[in-house]
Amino acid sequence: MTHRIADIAAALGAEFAGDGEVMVRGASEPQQAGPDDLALAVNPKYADGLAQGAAIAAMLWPGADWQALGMKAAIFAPRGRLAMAGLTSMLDPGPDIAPGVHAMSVIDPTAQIGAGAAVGPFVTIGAGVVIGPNARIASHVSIAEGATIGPDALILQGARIGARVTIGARFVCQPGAVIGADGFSFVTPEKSGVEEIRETLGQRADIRAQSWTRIHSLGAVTIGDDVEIGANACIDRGTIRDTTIGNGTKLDNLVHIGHNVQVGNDCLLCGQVGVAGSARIGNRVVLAGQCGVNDNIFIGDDVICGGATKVFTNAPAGRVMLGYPAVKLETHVEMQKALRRLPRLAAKLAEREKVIQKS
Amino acid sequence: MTHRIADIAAALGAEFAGDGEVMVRGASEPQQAGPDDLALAVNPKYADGLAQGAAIAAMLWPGADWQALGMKAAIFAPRGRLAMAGLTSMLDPGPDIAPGVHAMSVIDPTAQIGAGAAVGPFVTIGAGVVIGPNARIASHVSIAEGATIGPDALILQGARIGARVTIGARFVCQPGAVIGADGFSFVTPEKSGVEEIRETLGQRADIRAQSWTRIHSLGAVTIGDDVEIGANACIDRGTIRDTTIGNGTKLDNLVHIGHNVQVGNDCLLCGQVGVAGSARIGNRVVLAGQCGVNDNIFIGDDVICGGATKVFTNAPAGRVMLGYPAVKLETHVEMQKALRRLPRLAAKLAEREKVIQKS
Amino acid sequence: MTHRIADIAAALGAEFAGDGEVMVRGASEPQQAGPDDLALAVNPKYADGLAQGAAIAAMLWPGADWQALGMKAAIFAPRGRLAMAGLTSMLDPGPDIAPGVHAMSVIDPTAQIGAGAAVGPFVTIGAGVVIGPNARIASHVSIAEGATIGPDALILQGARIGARVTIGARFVCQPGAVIGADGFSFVTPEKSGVEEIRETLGQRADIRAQSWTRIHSLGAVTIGDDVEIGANACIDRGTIRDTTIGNGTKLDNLVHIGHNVQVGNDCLLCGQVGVAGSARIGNRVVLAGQCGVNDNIFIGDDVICGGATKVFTNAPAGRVMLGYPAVKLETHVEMQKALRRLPRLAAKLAEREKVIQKS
């Protein structure tokens, strides 16, 4: 499928220059671009690449001299990455799932699937499930009894939607994600070592040999609108009430969300982030890759945590954090600087000590 | 399904007060409770919630004045979380898997499946597999050739049980778990950089360009009784002998267990914990979320590691640890306190230095 | 299946002593070995084990006195682990997948599957897929439209190969791996907090409430020859160009590779490693378990990172690193030593301060 430059510009709400009738078939990095590609050069550093490639149309930074760059047509992106969102959405062919419900699927007769659905092979949909219109459900997906999913869902290969899970509109679920596994909640007959050290901050009395009994998860998971869940990510059910994920929140691959956790709206939880049971996370929180959040704590709105930050205590709104344990970013930088110099400092002090001892 | 308060109390071995004939359908947090719900208020902090909700029956902390709280019946839980285990077990409807073996499954004729099985659609069970009575196996599960699974297993959607894996009684496997993938074991023709730096503690001679050859995993995985494995968790096969998981041990979501690892009885390995190849972990060890255990080391009985602790060396029995690298919890707290103060201390020493230099 | 000792030795290019006609059925640790097993004792520390077991044939360290150890035949392994690679490859029965394509699979008529294929039940293969000869594809695998896979592939249960992914020869894919999920790439209408703090190093002006818009992934994933991907590992598509994994590189379980990442040849990425978007990793890089690599940085050839190292900045070729944030291994050791002594040092300085104040 090809697109006119003028149409792309119109769709993006962007301006174009040159011949709006130029047709492109896809997008490319400037140096790899063929004559059918829209070269993506939203920053002057890509100018050289344009010369190496064969594109005649490009998306350029504001004010670029498109004719000097050898283009016949150009789209101008005042905010390049935002334009990328619109452009990639236009050009994405999406997954190949045939319309209708594949014959080799097992759909409970009481399930309601909205109009316009495309359901691939080896899908199971349980009793009482309700799915909104225009759902695209790839192969090997399972949607268990009583789940409710809003309109325009895209659920990719092998994703698992658990019983009684509720999901809003425009849901995107990457392959292998598990939404609604049982929470990890166990109890010993008498006080466990973990309970003890939480009270004593590390001291232990006699250690008892005990086994763990399971606390079942009666709650489910509630997910808002415009949520995306990454590949092989896991969200556990709540114990009594639901675990919740707010509107507009995005979870990356291999993220772990424990039971009873509440995540607010418009958050980004990057690859391999882990949030322990009953933690609460505000709105617009960004947790970079491999961050960890302790159980039962609260992360305020607009908190940003750098890579692998481990948050053990409540974090106030707006704080920028880093480290294990997490501290303010600037504190972390200071501490690390001082720690880098510490071996030399300690050696110097030891040297001085010797002098003092002698004198 | 509804339950009499008197029956619930009897099942939990707990006392009740008031009208034992009151019927409940489910459990709820106090403020959300409807008249059919048993409100869960095992701690006085929930008293206000009870007033907001509509429950007429509650599970209460010992000594609570149930009549003043407006209840018609009350169950008293001397150890609230333990009562929760019994109660949630009673009220959990469990997954909806039809009795018998679904027609769209592929079961090898030599497989033996015990009486009372429920096997969902798109399940594969390989040659020579033996599964005990009352197994519940959800959709998309694969159980490879020669695996043996004890009675009362619950294996959820898309879990993968590898060839010749042995599992005990009452196994619970969350969706997407992979038990019995090949170990991550590779060797270079000559000494690799990793082997070299282990000997030299970081020094390297000439670096050779070499490729890795696979060491296949001939061992399998042996899992005891009463084990639960979390969603998308992975347990690798052993190289020659089996990787082992002891009785009563629970693994959370996305946990990684390398080849040849031995985990003892009654351990808890929380979300995203990773245990590298050939490590040995004792009994009743608790590893909080995102902990890491180095290869070939030993963690003694009853060790407890806080969140994201990275254990590089053997840990004696009973130790409580935190940090990267792991140290005793109290040592970690002291070190972090001192590190927090270090920038100020260093500045002060530099100031004094200037004075000394001048004088 | 049994093997003559002389044949095993020949296959490994190793020498043997004693009766080459002795037959073995499998391999075993010395103390568990039965009379049909080849005992693996490639190091003198296993000598005692040999005496406890019942083996009559063993793989021994160079120069071992096989007769004194009670063996009838012995194979000598100058580099034990390398011999293990050859031996385990011979003895591995491999997964049980019947030749041909299982009737309960859904193969697009335009897909080309090379000669000698074994395709298990509940497999989907999309339009235009090209798979080389001798592929072994286990149950529940999905291979989406336009993917290309080289000869001799082994793809295990429930693995997900995304659309237009390109994979070389001798590919090994463990169960549940997801290759070709969409990248985690989102943009806000105006500058986000993350963009802001990257410029200001932590300072924030007014915080705006904004939602995230998805940047779709138009690129795919390109994987070289001799690559192995671990269970439940995830590799995301590139935004415009492909995410790439070089020849001979091995990824362990639960590894996360973000969009646009380039990993070189002959790397080892161990369990739960995470590599953020657009990072580049050279050749022969070894990242131990739970390492993290920041987005957009470069890791030079032959870098080795110890367990849970978090790399925030470019790393030069050949460096050996540890820590959060990553520093040279020797620097890390020095810093940790100094930090361990810091509380005592600080106390001593405080004591001295008191003396100075008084005098």
Second form
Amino acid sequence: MTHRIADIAAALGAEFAGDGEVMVRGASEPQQAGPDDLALAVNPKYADGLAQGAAIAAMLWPGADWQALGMKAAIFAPRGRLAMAGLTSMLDPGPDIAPGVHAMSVIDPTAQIGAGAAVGPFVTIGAGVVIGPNARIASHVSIAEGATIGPDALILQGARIGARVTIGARFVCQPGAVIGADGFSFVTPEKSGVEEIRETLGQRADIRAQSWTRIHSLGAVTIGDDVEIGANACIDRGTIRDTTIGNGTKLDNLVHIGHNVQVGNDCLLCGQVGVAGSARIGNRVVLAGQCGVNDNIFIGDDVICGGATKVFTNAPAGRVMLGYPAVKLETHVEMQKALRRLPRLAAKLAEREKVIQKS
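Could you output the structure for the form predicted on its own, given that the previous block was the form predicted together with a further copy of the same chain?
FYI, this one's just the chain on its own, none of its partners or other molecules.
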């Protein structure tokens, strides 16, 4: 499919210059662009790449001299990445899932499949499941009994949706994600070593054999509207109440959300984030890659945690945090500066010890 430059600009709410009738089939980095590509050079630092490629149309920064750059047409993007979001949405054909239910899928007779839904091959849909209108479900997905999927959902290959899970509208689920597995919850008949250490902060009366008894998960998972779940992410069901994910929240690949966790609206949880059971996360929280959140704590609205931050205690709203354990960003920077000074301080101390010993 081809698109006119004028149509792309109109769809993005952006200005264009030059020949609006120029047609493009796709987008490309400037140095790799062909004559049918829209070269993406939304920052002046990418300008040199245009001369290396063969594009005749480009998405440029405001005020760029598009003619001097050799373009026949240009779209101007005041906020480049936001324009790219709209452009990639236009150019993405999406998965090839035929309308209707594939003959090689197994659908329980009590399941309800909404109008316009597309269900690929080898999909299993259990008893009482409700699939909303225009949902698309790719191959090898399983949806367990009693689950509800909202309209316009896209669930990609091999995802697993557990029993009684409730998911809102416009849900996107990447391959291999598991939503609604049992929580990791076990107890010992007597006080465990872990409980003892939590109370004493390290002291143990004695070490003895212990066995673990499983606590079953009676809750489920509730997910709001416009949520996206990354590949191989795992969201555990709650023990009694549901684990919840708020509207607009995005989870990256390999994110793990433990049982009973509550995640607010419009949060961004990046790759390999782990949130332990019963933690509560406010709205618009950003957890960068490999962040860890302790169980039974609260992270306030608008908190931002840098990569690999480990949060062990409550975090007030708006705080920017970094480190292990998590501290304010500015405190972490000062601590790192002090650590870098330690070798020099140790060398100075050793010299002074020698002087003292000789005196």
